[in-house]
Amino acid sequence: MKCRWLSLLLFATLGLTACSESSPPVHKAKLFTLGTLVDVSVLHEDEATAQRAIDIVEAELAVINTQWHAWRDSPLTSINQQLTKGETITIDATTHAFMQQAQQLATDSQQLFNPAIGSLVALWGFHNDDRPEDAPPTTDKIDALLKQAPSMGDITLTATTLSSSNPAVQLDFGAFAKGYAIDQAIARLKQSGIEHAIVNAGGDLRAIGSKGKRPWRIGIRHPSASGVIASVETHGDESVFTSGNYERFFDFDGRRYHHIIDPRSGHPASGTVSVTVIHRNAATADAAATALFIAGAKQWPQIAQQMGIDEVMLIDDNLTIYMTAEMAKRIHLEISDAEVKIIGDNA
C-alpha cells in the first residue's frame, strides 16, 4: 500500500490511515460528548480488545460530561448553588483531585486561567448550547461582578469538603474539563493494553504511540482562513491544544465577541487570535492555552514559564506568530508570508 499522510486538522474529523501493511488496523468511534464531537482512534491487532477499550472510554467521558456540565442540571450546578448560599459541600476523592489540579493551574497562571468566573461567562451568554443572540452585557453588570473578584483562591478545599468565602464564585471548567477528560480517556486506554491511539475532542487531543511506523502528524487550524497554518509531529505521548477566537463567538453591530473572557477586564480577551500548546498532560495544556491567550503577546512568556510550558505558538491579531524556541524546533509552518518571532529558551 502506498503510504500517504492525512493531516489531522484541529477543526475537523480525525483522518487516519496505516502507513504500511504491517501496521495494526485502526478502530474508530465518534462520540458526541463534552459539547463537541469526540473521535477515538485505536491501533490494535485485535478488534474485540480495541472495541472494549473504546466502550470504556465512552463510559468514562459520559460520566465526566455529566459531572462537570456548567449550565445543565449536574453535580457542578448543584455545587454552584451551594456556593452561592455559603454552604460547605461534601466531595469525594475524585472531585478533590480535580479541584486541586484546577486550583494549582489557576495559581500558576496568576489566575488568568480562572474557573471561578462562571457568572461572567454566563453574563456574556455562553452558558448555552446555542450561539448568543443578545447584545453584549452592560458595563455596569460586568463591573459589579469584577468588584467581587471571584477566583480559585477563594475556595477552601479539604480531602472531603469544598467551600468558599466569596458567594460570587461560580465554577465553570470549560477551559479544563475537556483536557481532564482526555487524560482520563487515555489512562483507560493504557489500562486496557492500548499503546497507540488518539482521543480528539473537537480538535484538542492527546496522542500516544505512533501511527504505524511513523509519528502522528497534527495540523493546526489557520485562525482566519481555510486550511492549516502549521503542523507538528507528536513524540510518544503528547497533548496538542489550541484556543482560538473562532471557536465560540457572536457578532453584534459588526464586532465579534468570543468566549475567552479575561478575568481582569470582564470582556473577551483582545490582541490574540490563537494559541497552541504542546504538553504531556492534556488538562495542563487545556488550561495553559486559555491562560496564554488571555496573557497576550507581551505577557505570555512569563506565564508559560510559571506553568511549566515549553512549547507554545501564539498568533496575534496582526497574524504575527510568536513561538518558544522549543516549539520552533518542531513546528512546520504551512504558510510562507508570516512574521515569526522566536522567544528564547527561558520562555
Given for the second form:
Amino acid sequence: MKCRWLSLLLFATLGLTACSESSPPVHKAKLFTLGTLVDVSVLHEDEATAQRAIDIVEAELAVINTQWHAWRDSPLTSINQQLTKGETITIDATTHAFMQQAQQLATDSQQLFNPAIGSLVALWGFHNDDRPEDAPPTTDKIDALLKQAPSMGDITLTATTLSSSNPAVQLDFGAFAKGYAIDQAIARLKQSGIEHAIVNAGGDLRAIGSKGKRPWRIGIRHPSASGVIASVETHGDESVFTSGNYERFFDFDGRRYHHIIDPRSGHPASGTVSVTVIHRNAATADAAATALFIAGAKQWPQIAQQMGIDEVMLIDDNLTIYMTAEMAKRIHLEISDAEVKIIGDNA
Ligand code: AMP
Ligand code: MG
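Mind giving me the form predicted together with adenosine monophosphate (AMP), seeing as the form predicted alone was just shown?
Expanding to the full complex; the earlier chain stays at the top.
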C-alpha cells in the first residue's frame, strides 16, 4: 500500500515536471544561397548559442555555394576549364571527399545521376540564372555530346589530384551540392551543441530532433497544382528531398522542357513529374531523387535498391503515385483522388 502511494506520488511529480517543461524557443534565419531561399530553424534555450550556430551555418553555405557554382566564375568553373585541356588539378581533402561521394552515387545509380554531363545541361540553356526562352538544342549537338559519353567513371581521383581521361567531362553538381551543403550545415549545428533544428533549402531539407513537443512536419509540394500533395513527420535525423519538373523549365512551341536530363537520351527525362526521397543523408537523398526521376515508373525500384534508398514516392505524368511500402507507412496524402501503387509490399 505504501509502495502504491509512493509510486502515485512519483507519477504526479513526473507529470508535473513534464507539464511545467516548455519547449526551447525557435530561432530562425532566412539566407539566400544555393540558388534558393534557405530557412534555418534552431531550437535552443540560449539565443546567443543559437545565433552563433546560425552564423557558422551561413558562412559554411556561402563557401559551398561559391565553390560549386556551375556557371558563375567559381573554383568549379576553373576545374572544368582545366578538365577540357586534359590537365591534372590539385585538390584539397574537402574536394576529394565531395568528389568521391559524388562518384560513388553515380556508380550506385548506374550513371543516371551523372554530374559529368555539365555540357548537356549548358546546351539546354540551364547554366543561367534565368533561362532565355529560345528553342531547344538541335539533335546534332545533343548527339555529338552523347557520343563522347562523359561520366564520373572518366575521373581519376587521388588524395590530392583530379583528372579526366575524357575531355568532354564538365562537372555540374546541381543535383547533389544542395544535399551536400545541408549535410555540412547540420554537422556544424550538431558541433555547436544544437539537437533540434531544420535546414530547409526551398523544400529540400534535413531535420534533427523535434519542434519542441511535436515532430517536424514537412509538406511535399503538389507537382502540378498549388499547395501540398502529401505531408510527413520526421524522426531523429532525416532528410526529405524532391526533384520536380516544375523547378526549372522553359516552354517552346507548346512543349515544356525541364532541367533534369536523361544522360542516355540527352533530353529532359520524360514520364515523371516528381520524386521524393527520405534518407538520413541529404547528399544521398538529393542525388537519389534526381536519379529516380530519370529512372521513371518502371526502373526506379531497381535503382533505389542499388542506392540503398527505402523510402520513395514517384509521381508520373498521369499523376499516378508510386511508393515503397516503407514510404506508404508514414506519408500522409493530402489528396484523395489519386491512383496509388505500393511497390515491394510483401507483408
Ligand atoms: P535536382 O533538382 O536535384 O534534381 O537537380 C537538377 C539539376 O542537376 C539540374 O538543374 C542540373 O544542374 C543537374 N542535372 C541535370 N540532369 C542531371 C543528371 N542526369 N545527373 C546529374 N545532374 C543533373
Ligand atoms: Mg537532386
